[in-house]
Structure formats: structure tokens, C-alpha cells
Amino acid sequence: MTTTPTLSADIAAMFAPENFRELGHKLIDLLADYLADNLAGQDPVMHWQAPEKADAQWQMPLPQEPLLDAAGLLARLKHDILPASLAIHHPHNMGHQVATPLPVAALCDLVAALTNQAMAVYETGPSATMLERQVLRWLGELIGWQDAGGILTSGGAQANLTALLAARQHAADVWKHGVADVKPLRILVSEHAHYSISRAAGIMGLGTDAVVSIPTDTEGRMLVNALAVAHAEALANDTTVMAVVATAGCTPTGSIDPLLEIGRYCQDHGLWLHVDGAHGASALLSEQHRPALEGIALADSVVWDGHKLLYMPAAVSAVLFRNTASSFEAFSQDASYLFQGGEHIEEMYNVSYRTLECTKRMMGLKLWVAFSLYGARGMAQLLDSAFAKARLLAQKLDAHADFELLMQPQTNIVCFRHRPTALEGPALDAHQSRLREQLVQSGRFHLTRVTLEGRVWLRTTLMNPYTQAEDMDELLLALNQLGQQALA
């Protein structure tokens, strides 16, 4: 006789709405207090702990029985986990290109997690699919496209790979039989292109040698005459240029390539132009900064990160195509158990057909909410503020005898060096690395460093609207004091 399964009390408690409501309210209170403390800069931006020491504290065996109740969970979050996190909303967090996320966007991620819309096909995420399509239309219109297609993905690296897969298939039909029987494929990129481009070439089986680096000018922008030379060399070597990759806001310096000139060159020579606008595409929102991206509409594909200057939680990236049909070229395979229709118009709504991911979360909600609540003008204020802060820091560095500015910022990234007269060459480079390590481990500031043409520079990314002029003054004072101590 078969026993009818019943819902145990333990399982019922896991899903109980009243438990979710009670814990949820307390969790939001905890996070709101954490946010307030971070914005006020009351605690260190980071409580530094060497990773091997931190790892030693997380070596417990898998629990077979519950270790925590709700109160215990909140206590661990409050006392152990949140304090050990990088305080992203802290005014002294000036490190990586990671947004200080809008709190409402974090709430949207809670909605996405609980509703768990898989989005493989339309029926597994109807509203999520429509939200994504709406957001992509908005972004495409900002670029200047009226018939844009695309997809939201989990980060810029995946978005760049998706765009380059489409470019590869556009250049040569290799999905089924591979690249062995076609001319060698080449990708022409700025010398400051993101490492995900070379990684994509390796993943696609082209080899990283297929990525040809194009020199830049003193402002970090691709030289179009050098692009023409590289293109001619590729043709002379009987290779096919499958894509030119221009950058709108490169990672090292935030520089923006001359998109209009590059776009015209690519159009004249029938080349696929991909613009990696992961960082800088958000300048399209700003009347003040939009002209820097003139020519972006000439691209065949554009990548645009939401978790940078659209102030979304990580990770959400758009890969957009000027021609909707191009968005289907990246992946050309059959999955009949998913795609039940077979008609092109029906497959338009099945997002797995055009992305590396099968199951993916509802990514469009937080972008839709941000634009709906604050409007494009409100979102532009965030970007304008960040770019203005970068210009202000550059002015302070220019006026300070102990610092050297690499270049005037084109976005919100500022590179500079502490420049004591007693140091030159490798000693000066090592000095920057030591300063950065000491400052980060002190918990006073978070910043990064970058090596350009063999020289080491300190690097800040001004993302936080709460970072003020006095925070910049404090940064320069702290670096100067550490520098003087190191030379004493």
C-alpha cells in the first residue's frame, strides 16, 4: 500500500510566509542601518584580513542539523559577514568600477530571487521577458537605433563573448564545422581593450594571438591610422578581420576611442564594429557627456554594463545589436525540448536562443524600476556627478607638487602617482605599490593600481555620489603622509 506523502512541519516552516515576513523586516532594518553607516563613512572602508587567515575561520564541517535560528543568522550577518565586506557605499571606496548600487535596485533583486523566473523560454518568465525587452529597447534608442535586438547577460565578459560570437558567425559560418577550414580570423582592438576580449578569442578557439593590439595616443584613444595599418597587414597575410573592437571607457584610464572615425572606417571597409561600452556607454544619458560617444550608432554591437554607471547591483550587462537578426547569429543550435514553436516570431521571445545562459534570473526588473522611478534625467545626474568628481580630483592633483596626473579624465577614472623627488624608475613604481597596499590594508581608503607602458600608477574610480572634496583632500594627505614615512 502506497503511503500518501504529507508536508512535514520542518518543510512547512522553511516556506512559511509569516517567517519570511518577520525575518525580512528585520533583515531590511539591518541592511538599512548598514547602508546609513557606510554612507556616513563612520567605519573603515574595509577591515583588512589576509585571505589565508580569513579562510581559516571558515573551515567548519557541513552541518547535519541546524546551527542557527533567525536571530542567530542576523547576528552572524551583523557581526561577522557585513563587517568583513568591502563597504561599497563608503565615500572612501574609490577602487574598482563597481557601482554603489541604488537601494531600490537591491530590493528588485529580492523580487527576482523569490519569483525565480528561469527565463529559458517565454513561458518560464513571461513578465521577466517583457521587462527585459522594454529595457533593451530603451538602451537601443539611447544608442540611436530603432530596430535594436539584444539580451541581458551576467556581466560584461559574457556580453563581449556573445557579441564576438555573432561577429564570428557573420564573418564565417563556423558553428557546425569549426574554424579549421576557414581563413584565420582576427580581432583588432585597442591596446587598452578589456582582457575579456582576449579571453573570448581563446574560448572561441581562435587563440589569443588572433587579437591584434592597436596603439593609442597619449590620451589612451585608439589611433585610427594604426587601425588602417593593422587591417592592411591582416589582408596581406590572408586573414579575415572578423571584428574591430573599440572601447567607450577603457578599464585602465577610462579613455574613449574615437568612435565616429572608427565607425566610418569600418563602414567603408565592411568590418563588424563592436563597441565595448561596459563602463562608458551610460554617458549616453547625459546631455553634457553624450557627445564623447558620437559615432556609437555606427557599431554593429554594443556592450553596456548596468552594474557600473547605471548603479545596479552586480551583475547585469546588455549586449545590443543594431540589426535584430544579428542577435540570433551568436548561437545556432537546436534545443527542441525548449523551443516548442519553431516559428521565428515565436522564438523572438525565447531568450535562451540568443544567450550563453539557459536558466538566468530576472535581470531587467531593476533597470526598469530605476528608469521608471528616476527617469533618464535622474539617472544622468548620477553619471554627471561621478564625472565631475573625477575632474575635481584631477584639478587637485594638478595643483599638488607631490603628485603627477597621468591624463585628464574622460570619464570617472583618475590615474596618478605620488612623486617624491628622491625616487625614479623601478623604485618609484615600487613606491606606488607599497602606498596602495598600506592604504588599503589600513582601511582608510580603497583604490587600485595599474601598469601602463611599464610604469605603475595609482588609480581611482569615482562612483560614489557621497564622495566629496574633503574626502579627496584626505586621500592625498594620507598618501603624502605614508610616502614621507616610507622615505624617512
The other form holds:
Number of protein chains: 2
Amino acid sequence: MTTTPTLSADIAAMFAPENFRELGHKLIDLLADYLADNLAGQDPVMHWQAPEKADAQWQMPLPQEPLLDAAGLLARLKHDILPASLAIHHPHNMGHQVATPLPVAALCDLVAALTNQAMAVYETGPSATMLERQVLRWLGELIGWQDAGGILTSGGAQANLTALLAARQHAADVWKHGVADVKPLRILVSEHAHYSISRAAGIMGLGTDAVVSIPTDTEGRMLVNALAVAHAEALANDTTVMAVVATAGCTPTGSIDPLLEIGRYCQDHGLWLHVDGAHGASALLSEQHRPALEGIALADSVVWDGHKLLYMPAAVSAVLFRNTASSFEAFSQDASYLFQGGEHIEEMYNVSYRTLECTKRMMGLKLWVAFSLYGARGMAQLLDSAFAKARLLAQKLDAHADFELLMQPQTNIVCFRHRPTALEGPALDAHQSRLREQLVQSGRFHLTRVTLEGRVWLRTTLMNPYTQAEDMDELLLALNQLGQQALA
Amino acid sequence: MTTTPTLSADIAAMFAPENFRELGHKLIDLLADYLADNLAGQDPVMHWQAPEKADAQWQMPLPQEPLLDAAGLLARLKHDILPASLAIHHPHNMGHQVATPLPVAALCDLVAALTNQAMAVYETGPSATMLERQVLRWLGELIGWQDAGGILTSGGAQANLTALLAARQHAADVWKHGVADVKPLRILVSEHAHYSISRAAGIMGLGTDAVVSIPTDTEGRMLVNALAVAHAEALANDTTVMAVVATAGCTPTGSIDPLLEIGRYCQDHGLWLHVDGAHGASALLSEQHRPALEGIALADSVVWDGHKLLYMPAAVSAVLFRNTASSFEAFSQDASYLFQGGEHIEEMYNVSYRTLECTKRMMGLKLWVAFSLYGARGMAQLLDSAFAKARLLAQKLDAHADFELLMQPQTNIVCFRHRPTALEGPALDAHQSRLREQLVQSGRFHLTRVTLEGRVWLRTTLMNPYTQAEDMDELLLALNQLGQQALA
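Return one more block: the form predicted together with a further copy of the same chain, after the form predicted on its own shown previously.
The next block holds the full complex; its first chain is the one shown before.
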């Protein structure tokens, strides 16, 4: 016999609004202090610890009974978890293309988490759905599209996959019967495209060999002549080019492919153009930098990450399609009946037809709030500031005898290397890797490295508006000192 | 000439810790009040509005200048955004398999958002990586595995895709050259499997036709005899079975496939067994319900959603592999060198080798915190409570002359229908759909419907610990009243 379930005291305590309120207020104070320390550059940017050592320290059997109370949790956060994080708002955090998130956007994620709108269908997130649609319309308008469609999804990799699935289905009807029975499909991409493009080809059953790499010029931009050659070869080999992928802000150097030329080529030849603007599409907000993206409106699909230059917490990526109907093709949703009105009209609002996700968190709120609080002009200021910082760092590097600048930054990524005269070739490459490792592990700066044409470069992404000229000077000084020590 | 960028007053205000603190405290109070109202069943579970009408109301041009200040934002949240959400903690929210999230877990998502650990590589989220590894070890141990490996990812659909990518690569080396040159691959799944399995086949280039549907018994469980028949047919057709997918808690009815029998069959025949335990794997926590999952340890891969019966905000799904090395196969990462130690050992900690995501939010924290604060025993209480409620509702339905229960619930999903004697066949089906629509749009309850063997059933998922016996009585009363009105 089933006894009537009642609410146990344990469960009531888990959900009690007053417990949430009390812990919430304490957490806000803890995080506000942490944010202040970070922005002020207090403490190292990272307390580096070898992962195998950290892993051993975290090992703990599954607790059967409660181990922590609220105070204990706050203490663990303060003393263990936050200090062992990368201090994202620290002015010396110059590594990855990851936003120093707007604090208000983080608060929006709290709203998203507590309300847990699943969003798969309209009913499970009515306002979440509307906020997402509004944000997508805004982004579409910035591209220059009137009736664009799309979705928000959990990151650029999924976003690129979603766009390429639509392109694949557009090129050949493979959803039901698979890719084995159609002509081999090819994707033409810049050699600097993000790895998620090649990975998408692997996932989609085309094989990573289906990705044809197009060479770039010395500024890291796809050579349109080479694209034409690759296209002709693909046709000669009796393959179908399902998409050309241009990158607006490539990962290694931030270079922007010549979108107008590529777009015209694709238009002339009936090719699907996908623009991976995960990093750079935000330049559309800026009067100053918008021209670098001229031609983006010729794309069939665009990916645009919020958690890069829109300063959102990860992950929120927009996949936008010039034609709304294309946005249903990715998962081969026959959308024709959705546009006929009547009883099916509601289904058009069910985002799961168009996303890789079934359950999906409310992602539109934070973008909607940022644009509403700061305006497009405020958001553009963030981007302009980041791009200006990159130019300033490049200027400093150019003027410095001990450093070599790879190229003038087109966005906010700056690649360079320490250039002691005593080192050449592989020794010079190893020198960069060692410098980076030492500097990162010292906790003084966070930066990355990249290998281009077999040579290793140091790589910085200037995201944080709190990174100032003095921080750059300090970086170069630190690298120079470490470099000289290494040679001594 | 580039001028030295400085921090503008506008940008400083965006990031000011004191602004975050002030707004944060106000938001905590707003959300605590909202949570209290929800748990108490104040206000409708949803203020339903036709989406096309809502869409028109939300239309607004992209604001160039700030439209809202902090007070305005709080007002919009309170008066527009929260009321137009599905009230997830409302005791009358009985629709989807979406957790009524633990409030402390929502606070953890605030930590994740503000710290924005990208997690692609260890350096971009040291503690985030360790928390994730710890949580995965716990879940692996609950399955009964000693050296399991895996990752957390943004939802069950991506998780199933990730597991099936590993299974595909295990069956045939297709990552580089694609699926066209290998024997056709097949996936054998219960007819009640989640749509993400068939969608994964479409995505992976196999075509949705590659999914072979296995019939179920009257309790919604895969028939192992039928599995053997389908397997033999697949071999006779010269195809390769890349995976058998068993479901532990299927979407329509919550039924759990006979994992032990299926596992033994797969073991005997060298077949990859994937268990989609997105919904039901959490029963492993419960002494009472754990036996229903006997045999799960025979799986090669298991998917387990945190945002279902672990009461997490969406989305956090674990993909677990019995053999750690398998977890690298999904994206064909040649992991052999990672296990050799030396300079590559750190790379083993880079989660992007194994996830669909590149940038990924810190997902492990909230699970780690829930287990640490409440213990496995506390988490089991939540599950036991949900399952007990489902049994109670089933009992009430069984005892009620006006309702027909589809089957005894195996988890916390209960399907039934209103059974006026005057209606049969399609009219009876239409009656259920109409009842659901009316009830949902009235804002009194949220529930779903499901079509099984051509017949429409009402479907409830008992997730909320605050749903009590009286709420169930009220549901049946409301349905009966609406049903009688419809027939009058």
C-alpha cells in the first residue's frame, strides 16, 4: 500500500525561500568582493596547480550524508573554488576569447537557473521564447537582414554544426537516407577556421577529409582566388560543395576573411555561404569597425557568440539564417505546414525544432537585458575598447626591439613573440612555449600560444575593459625578464 | 595614431562591483518572493498567451541608447518576464520532465556565470574541471563502475549524440573518411526512445532510417526477443549494428527497459550498449528504486541528466563511459598518448577533447554542491518522493470511474485519460487534447499529452516535491468538470 507522500522537513529546508534569500545575499556579497578584487588586479590571475595534483586533492567518496552547511559552502567557495579559478575579470587575463562577463548578465543567468524554463516548446518558456526571438531579430537586423530566423544555442561549436546541418540538407536530401548515397559533400574553409568546422564534418558522417582547406594571405585572410581553384577542383572531382565557410575573426589571429568578395563568389556560383562570426560578428555594432564585415549580409547563415564580444557568460551563440525557412532545415523539420497558419502556428514557436538542444536554458534574457540597459551604443563601446587595446599592444610590440609582432590586429587578438637574437628555429619556438608556461604558472598573466606555419607565437586576446596600457607594459617587461633569465 | 584607451565612465558603471552588489541583493529578494509564491501555489501556473500575440507585443527596435535602468529592469522582471514564465516550482506544474530546481543550484549557476570559466582546457577552469571530474566519478560509482570516464554537457540530446559518436567510431573508423565507405550502420532502439536518438542518426549522416525500432511490451519496455530478431535481420542485411540503445525512463511513460537482459544480450553478441538514463538513472540513488536499473553497469555508455531527477537547473547532462578511453572516441581524439604520462598528461584534463562544446560553462559545481549539502541520501529523498507521488496519482486514477490509467508508473510519469462513456475512438482522443489545452490555457495546471498507438493520453510528470495529494484531487476534479462541460 502506498502511503500518502508528504513534504519532509529535509526537503522543505532544501527549497525554503528564506534559506535561498539568506544564502543568496551572502553569495552576492562574496561575489561582489571577488569581482572587486579581480577588477583591481588583486591576487594572481590564476593559482596554477598541476592538474594531476589537483585531481588527487579533490578525490572524495560520494557523501551519503550532508558534509557542508550554507556557511561551509560559502567558505569552500571563498577559499577553494574561486581561488582555483581563472580570474576572468583580472586585467592580466589576456588569454582566451572568453568574455569578461557583464555582471548584470550573470544575474540574468540566476533568473534563468531558478525559473528553469526548458524552452523546448513555447509553453515551457513563454517569455524566454519571446526574449530569444527579440534578440535574434536585433542581431539579424545588425547583419542587414529583414526576415531572418534562427535560434540561440549552447556555444559556437554547436552553432556551427547547426548551420552546417542546414547547409548539408540544402545541398542534398540526406536526413532520412544518410550521406552514403549522394555525391561526396565538401566544405571549403579557410585554413584558419575553427576546429569545430572540421569536427562538424566528422560528426556529420562526411569525414574530416571532406573539409578542403583554403590558403590565406599574410594577414590571415582567405584567398578568394584559391577558393575558386578549390571549387573548380571539387566540381572536377564530381563532389558537391555544400558550403563555403568564411571566418570573421579567426581563432589564431582574429583575421576577418574578405566577406564581400567571398559572398559575391558564392552568390554567382549558387554556393551556401556560412560565416563563422563567433568572435567578430559583434563588430557590426561599431561604427568604426563595421566596415570590416561588409558583405556579411550575403551569407546564408551566420554564427555569432554572445560569450565573446557581447560580454555574456558562456554559453550563448546565435545561429542566424537569411531565410527563416532555412532554420528548420538543420534537423530536417518539414516546416512548410508551420507557415500555413491555423492550428500549427503555435508550433513555429517551439524552438526544439531548430536546435540541437531539447531542454535549453533561457538564453535570450541576458542579451535582451544588456541591450536594454546599455543600448547598442554601450555594447559597441566595449568592442571598440577591446579593439583599441589590441592596436595599442601591437604598437608597443612593434616599437619594442625584443618582440616581433605577427601582424596588425584586425580585431582584438594580438600574436607576437619574444625575439632574442641568440635563438632561431625550433629553439626560438621552444622559447615561446617555455615563456608562456612560466608566466601562466607564475599567476602573473594569462595568455595562450598558437602555432602558425610551424612557428610558435604568443597570443593574447584583449577582452577585459580593465586591461590598461600599464598592464601591457608590465606584460612585456615580465616576458623580457623571463626571456633573459632563460637565456642566461 | 592610436590614442591610449582608458576606462570610460559608461564601462566602469557596467562592471562596478557596487552596482552588482546593489542589484544582486534586490534580485535575490525578488526571486525569493517569487519562489515563495510559486511553492505556495499563488497565482496561475502560467498566464497563457497565444504566441503570435505575445510575439507582437515584444517587438521593439534595437535600442541604441539605454532604455532601462536597474530599477526598470527589476520592474520588467517582476511584472512582465516572470509572470510570463511557466512557474516551475508551482505545485500544479506537472507537465514536463524538467526539474523544479534546487534553489542552491541556481545560486551555483550565478557563480558559474560571473566567473565564466570556459573549461575547454584545464587552464580556463581549474576548479571547474576538478568539480566536474569529481561529480563524474560519483555518478560512475553509482552505476557500479570503477574507472569510468566522461564529461558533462549541455543537455541530454547532445549527450546522446556524444555517446553515439563514440559507439559509431568504435564500430567503424569513419571519423576521417566518413560513413560512405563502410557497411551501413544501424542503431537498435525501443520504439519509445527519445527523438534525440533518431535525430543523432540524422546528424551523423547515417540517416534516420538507420534507426531500427524495437517493439515494447504492454508496460512500455523493450522486448528482448524482438531485439534479437532485429539484430539477426540487421546481420542478414549485411549491416553493422553500432549500438543498442536501451532507455531507462522513456519519455512517453517513464518505462524502464529490462537492462539486465539487454545488457547480457549485448555482452554475448559484442554489441555496444548505450543506456539513455536521462530521466531514470537517478533512481540509482534510491535504495527502493535502484533494483529497477539492475544491469545498467553492463552498458558501454550511459546518459544521465542532472536537470531532471537530480533537481538541477538546465542543462547539465553526464555522458559516462565504462572505459575511460571510450570517452575520447566520440570526436576521434587519439587518446593513446594522453595515457603515456609525461608532457601530455595535462591534456587529459582538457575537456574539449571529449565534448561537443568548445567553451562550456562550469556545470559540475551545482551537482557537487547538492551532493555535499544534502548527501546522496537527501538527493534520494527527492526521487523517492517524486516516484511515490506518481504511484499515489495512479492509485487515485485507478479508483476513479471517470479516468483510465494507461499503466502503473515505473518512475514518476503517469499517463491517463478522461473516459466519458459517451466518447470513443477519435472523438475520445480529441477530447483529451481539448481538455489539456483548456486546462493549460486556464493557468490552473500544466500537463502534457502523448500519442501512443494512435491514441491520445494525458501525461503528467510528478517532479515537484510540493505537489501534494490535494493538488492531485484538484487536478482530477478540474478535468472532470471541464470534461463534463465539453460534453454538455
